[in-house]
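The data below hold one chain only, encoded as C-alpha cells and taken in the form predicted alone.
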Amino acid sequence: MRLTLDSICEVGFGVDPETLSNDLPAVPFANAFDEANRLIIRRYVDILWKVKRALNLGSEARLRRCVQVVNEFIYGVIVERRAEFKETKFHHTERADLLSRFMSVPNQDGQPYSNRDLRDVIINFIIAGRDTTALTLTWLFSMLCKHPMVVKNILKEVSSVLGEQTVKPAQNCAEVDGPLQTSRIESIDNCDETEFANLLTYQALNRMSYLHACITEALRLYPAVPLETKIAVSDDIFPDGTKIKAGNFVSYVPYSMGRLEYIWGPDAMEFKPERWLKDGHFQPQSPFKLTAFQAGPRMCLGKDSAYLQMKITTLLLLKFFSFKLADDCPSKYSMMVVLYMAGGLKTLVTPL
C-alpha cells in the first residue's frame, strides 16, 4: 500500500509522501483515507447513518474527521500547486503530473477547474490507483507462496527473456537502452537490484507471457473490486428482456463470476496462471468475461500502467527474496469498496 500511494501521488499531483522511507513513517493521510473507506460501505448495513451524520455522532462523527484529514492534505496540495503555477507564468512549468494536466485545461464549461473539483479528480486516481493495485499483488503473493513451481516458471521465463537482451560492450548489465548494443548478456544472477530493474524495459516485460498470465488469474479469482454497481440514466432492455428504469441499480459481481464453472470450466477454482496460455503466448479472453478492469467504455484508462507497476514489483521482489505463508495467516475478508484481506499477508521473507 505504501509502494502503490508514493506511485499514484507522484504520477497523480506530483508529490512524494515518501512512505517507504526506511522508517516507514506514519501516514495520516492514508490512515484517514483508509478509515473513511471502512465507514463508507457500512453504510449500506447501518439503516441510522443519516441520523447519527446529522447529530455528528458514532462512525459518522469518525468519517468527518477522517474526510477533514484527507481534504487538508489534498486541498494543500492544489493550493501550493496554484501558487507555483502563477509564479511560473503557468504555461512555463514542465510538470506532467495529472493534476497539472487538469489545471491546464478547461472544463466542459470552458471554465477552470475549481479545488472541488480537482479534489474528486486526485481522490478517484488515489483508488483506482493504489488500492486496486496493492491488493492484487497481495492475492497474487498468497497464490504464489502456495504454489512454489508458478515462482519457479516466473524466474525461468525472466532468465529467458533478459538473457535474449543486449548490452553495451564493457558495460555492465543495466545498460540495456542505449545505441549500439552488441553483447548478449549471459546471466542476471549477479545483478544487483538497480542493475536488474533497469533490465525490466517495457519491450522485455512484453514479452513475459507467464507473469502476466499470472497477474491476470490472480485478477480473475480475486478482483479488486469484487462488486460492481451502475445506476441507469435512461430505460433500457438487456439482451434476456430484463427491463432496466432509469434510476435502476444494476449490480454484478465479479468475485463470483470468476468461479462459475460454466465460464472458466470444472477447474474455475484452481489457480492455474496455464489457462491464459496458448503455445506459451498470452490469449486475452473477453472484457466482459473478465471484468476485473470493466469493459466498453467503461474500461479502466490504468489498465496497462497497473500491469507494469505489478509486473515490476512482483519481478523485483521474486529476484531477491522468496516467501511463505506464516502459520497464522488465514486469507479472509474485509468488508470494503475493494477486496482487502483482512490483517494483510503474514508471510515469512528470506532473502535470496
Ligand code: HEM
Second form
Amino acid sequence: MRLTLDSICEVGFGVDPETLSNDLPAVPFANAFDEANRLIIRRYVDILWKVKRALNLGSEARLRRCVQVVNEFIYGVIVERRAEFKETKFHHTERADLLSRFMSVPNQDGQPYSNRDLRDVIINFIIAGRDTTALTLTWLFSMLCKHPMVVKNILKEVSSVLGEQTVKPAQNCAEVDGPLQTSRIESIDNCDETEFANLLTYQALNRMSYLHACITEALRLYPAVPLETKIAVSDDIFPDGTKIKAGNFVSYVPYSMGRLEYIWGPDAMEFKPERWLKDGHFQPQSPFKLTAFQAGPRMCLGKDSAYLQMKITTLLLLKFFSFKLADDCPSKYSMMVVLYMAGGLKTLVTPL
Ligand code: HEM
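Please give the other form, namely the form predicted in complex with this ligand, since only the form predicted alone has been shown so far.
The next block holds the full complex; its first chain is the one shown before.
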C-alpha cells in the first residue's frame, strides 16, 4: 500500500509522500485516507448514518475529520502548484503529473478547472490506482509462495529476456520499440538493485509474456474489484431477453466469473499462468471474459500503468529476496469494495 500510494501520488500530483522511506513513517494524509475509506464502507450497514452525519456524531464525525485532513493536504498541493504555474507558466510537458496537466488546459466550458474539480480528479486516481494495484500484488505473491516453479519460470524468463545484458534503459518513449542497445553490465547475476531496475525498460518488460500471464492469472482468480454494480440509465433488454428498467441495479461478479468452469475449463480453480500462453506468447482474452478491469467505454484507464508497476515490483522483489508464506497466513478475504486479504500477507522474506 505504501509503495502504490507513493507512486500514485507522484503520478497524480507530482508529490512523493515518502510513506515507504526506511522508518516507515506514519503519514497523517495516508492514515486519514484509509480511515475515511473504512468509514464510508460502514454506511452500507449503518442505517443511521445520515442522522449521525446531520448531528456530526460518532463514525460520521470521524469521517468528517478524516476528509478534512485529506482535503487540507490536497488543496495545499493545488494552491502551491497554482502559485508555481503563475510564476513560471510551466508547460504541461515539464511537469508530467496529472494535476499539472489538468491545470494547464481549460475545462469543457473553456474555463480553468476549479480547485474542487482538481481535488476530485486526484482523489479519483488515488482511489482507482492505489489499493487495486497493491492488492493484486498481494494475491500474486500469495500464489507465488504456493507455486515455487512459477517463480523459477519468471526468473528464467527475466534472464532470457535481459539475455547477456544487452539492454539499456530507453531514454524516451520513441525508443521503446527500437532495437535493444548495449549496456555496460555483463551479467544480471552480479548487478545491484539500481542496475537491475534500470534494465527493466518498457521494451524489456513487454517481452516478458510469462510474467504478464502470472499477473493476469492472479487477476482472474483475485480481481481487485470483485463485484461491480451499475444503474441502468434507460430501459434495456439483455441479449438473453432479460428486461431492465431505467434505474434498476445490475451487478456482475468478476470474482465468480474468473472461476466458472464453463468459461475457463475444468481447471478454472487452479493458478495456471500457462493458460494465457501460446508458443510462449501471451494471448489476450476479451475484457468481457476477464472482467477485472471492466469492459467497454468505461474500462480501467490505468491498466497498462498498473501492469508496468506490478511487473517492475515483482521482478525487483523476486530477484533479490525469497518469500515463504508464514504458517499463520490464512490468505482469507476481507470483503470490502476491493478484495483485501484479511490480516495482510504474512511472509518470511530472506535476502538472496
Ligand atoms: C490491478 C490494478 C487495477 C485494477 C484491477 C483496476 C480495475 C478497475 C476497474 C474494475 C474499473 C471500473 C470501475 C467502475 O467503473 O466501477 C477501473 C476504473 C478506472 N481505473 Fe483502474 N484498476 C487498476 C489500476 C488502476 C491504476 C494504477 C489507475 C491509475 C493510474 C487506474 C485508473 C482508473 C480510472 C481513472 C478508472 C475510471 C475510468 C472511467 O470511469 O472512465 N486504475 N479500474
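These figures come from a predicted structure and were not determined experimentally. Residue numbers count along the first chain shown, from 1. If you superpose the two forms and keep the largest set of C-alpha atoms that fall within 1.5 Å, you have the rigid core.
Once both forms are overlaid on the rigid core, the distance between the two CA positions of residue 234 between these two forms is 2 angstroms or more.
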